[in-house]
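Single chain ahead, written as structure tokens, the form predicted alone.
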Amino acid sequence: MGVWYMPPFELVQPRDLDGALKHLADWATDTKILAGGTDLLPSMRQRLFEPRYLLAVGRLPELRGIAWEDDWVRIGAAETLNAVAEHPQLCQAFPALTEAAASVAAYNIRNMGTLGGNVCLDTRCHWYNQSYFWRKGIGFCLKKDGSVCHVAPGGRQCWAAYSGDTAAALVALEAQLRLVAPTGERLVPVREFFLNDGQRRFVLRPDEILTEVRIPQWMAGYQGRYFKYRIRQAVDYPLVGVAVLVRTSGPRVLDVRVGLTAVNPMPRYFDVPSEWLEDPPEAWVERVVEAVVRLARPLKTSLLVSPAYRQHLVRVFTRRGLRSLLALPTAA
């Protein structure tokens, strides 16, 4: 019988970035980020993560806001999924984004979820995500505690799946990190972010906080959609997430970008080389959906639906969207 209540932390709430940054400074290898909690919580509860502190950064006001800046539009990181979901001008300017906040969990949970927080979401494995007497039972596995990886027990690498759902949304549009720690910020390309490996995930270092996401407000010029495979349709992480995003003018096609998510350790992209936009549509969307297909590498980390499965809905999806957005019969 497993052990779900929560370990002792202590929760450092700063009043701003600054007071945040201090406390980066002394405690960041003991702390966890906290903005809304809903994937965090739940995984100290199975012992997953048992940090001395938390570092509460929902309400700062670095962290929020939504504007048309400059050449961007910025994004706080600390911002609901609700309120990206429902912001008229996001959903008009980024329509595949603003879906894929729509598609996380439920509503109520969306209330609490940031965009930051699904972004930076944890990778998931049913050999990973359980309690800690459960995976005790089975020597735990390379992403915690353990040695093997039961996903491909032969290699070395964590292959648990990123499963967050805005991700395969900001590959396409090119979008930037601002990340801030004690000793300064960078900008990093979401392109960059991740790192092809169940556990270290990506580049975001203990002492940074991620503050914002920025978009380049050229790609507003796109039409989107998002679609997403999961078991349970008000809770579950996608088992598998497309986003196409399609770029006209008239008749015809100037651009095509697909991003993919929890179907690898990290979201991948496929820009559509340009060569092949000079042909009609129905000349290359087949071609552009087995490009996709490839790029998907789904595993043995649920053991709901076969990889094989939801490699098929890759494909699927892929040509819905394209379908879709270029306005052609449906497929037989």
The other form holds:
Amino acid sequence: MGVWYMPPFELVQPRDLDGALKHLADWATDTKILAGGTDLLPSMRQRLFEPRYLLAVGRLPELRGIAWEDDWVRIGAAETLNAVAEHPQLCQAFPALTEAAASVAAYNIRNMGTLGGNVCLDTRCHWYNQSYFWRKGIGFCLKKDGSVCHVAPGGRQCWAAYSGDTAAALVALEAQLRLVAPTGERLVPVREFFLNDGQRRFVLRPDEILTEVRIPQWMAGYQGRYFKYRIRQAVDYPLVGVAVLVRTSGPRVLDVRVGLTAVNPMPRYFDVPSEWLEDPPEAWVERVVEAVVRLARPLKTSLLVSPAYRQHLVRVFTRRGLRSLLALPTAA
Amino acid sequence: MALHDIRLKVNGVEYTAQVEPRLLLVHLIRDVLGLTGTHIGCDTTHCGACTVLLNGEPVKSCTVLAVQADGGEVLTVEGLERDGQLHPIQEGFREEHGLQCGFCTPGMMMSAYALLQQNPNPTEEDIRFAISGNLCRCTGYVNIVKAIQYAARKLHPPQ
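Next up, the form predicted together with its partner chain in place of the form predicted alone?
Let's see the whole complex now, leading with the same chain.
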């Protein structure tokens, strides 16, 4: 098995959420949470993580189920990406989310990978997501085992790109995350969950479990699409991801939002100011496109395409999404 | 490291095993159960050669812990043949020349099997979507698609 061996760990398999929280009360900083494992297990084989414990949460009943409750649509964090992507009512209500879920990795990965795992995806970088042998050979980076950044030499911050597809839709949808700890729980808007730091990534504490993603039901009135660029359509993480949401009433455009992923250490979003929408779409579509492009700061976290090309695709996807959802003629 | 007792059904046969938690499902299948039809291709969750069905759904078994399959049912390529008769999917790969080196074939066939269970009359696009997590470096996929179309026709002859 060579450099690809799985480091040893103890597996903790609680029966319910309380059991999981009891473990975290004592061992939070020695524990990684295992849902589907499609992100964590390959990374452990690359020795990016060597936790003492894996806490298996994939079968916890509190993390399962998709339900319309009060003003929210509640999706258990351990629901698989295929369960989300193929859920008829979710496809109807939140097409940008289900398109994004359906675009993650490949079909046979989405049967294990979960929505919660996709939200909490580790940030990705050419210099980080490599085997121990490779990283040692090229010089360890500051995200793991080293002190230098190969993307921004001299820099002290990690620029690894957040590469979760579903987050682009979830920030536009104003979803919330339920984070449960031994000491209590909190609801965090997705828009406040992420940090623009490839190393710290988000506000989730080691003793917290993401148990549920919830989306306001009033967002179900939006049309939406998700656009993704990657090298191999069936395998790779996104190098650009754009979710576009539009709400219309007859000829009137009521609201427009754009979510952006894979071009920064965190997902970004742009809500179009309502006063722009008083004018006909042709007057503001390009302004929206440029506003979204300004949010994107792709760096050399991938060597497969240039940052300039990824920036270009942010422009193309945002324009394509807006023009198709607003039924405008395709730009020349 | 504590060992875990697991019980699972593979190709209809009940197995129990004591495993380290870090043991991968593909290593359980190949090294413990001796079913070497399931291949390890890339070790990085890219290629899909290790695809098996877990509770009816295709998964990449190099990214699943054996303990995650505890209590479940696994189907591997060895489970396709019945009484010495090739499954129509296997027949299709033979008749339509759906392989060259053959390394991706077991995983490819398991993804095809899951597809035809759920969708007896897939379009070419359905087929290409279903096998999108299985990489083939030889065929260019054209004959793999034909092989799966062959199996679909054989399993559900047009009325």
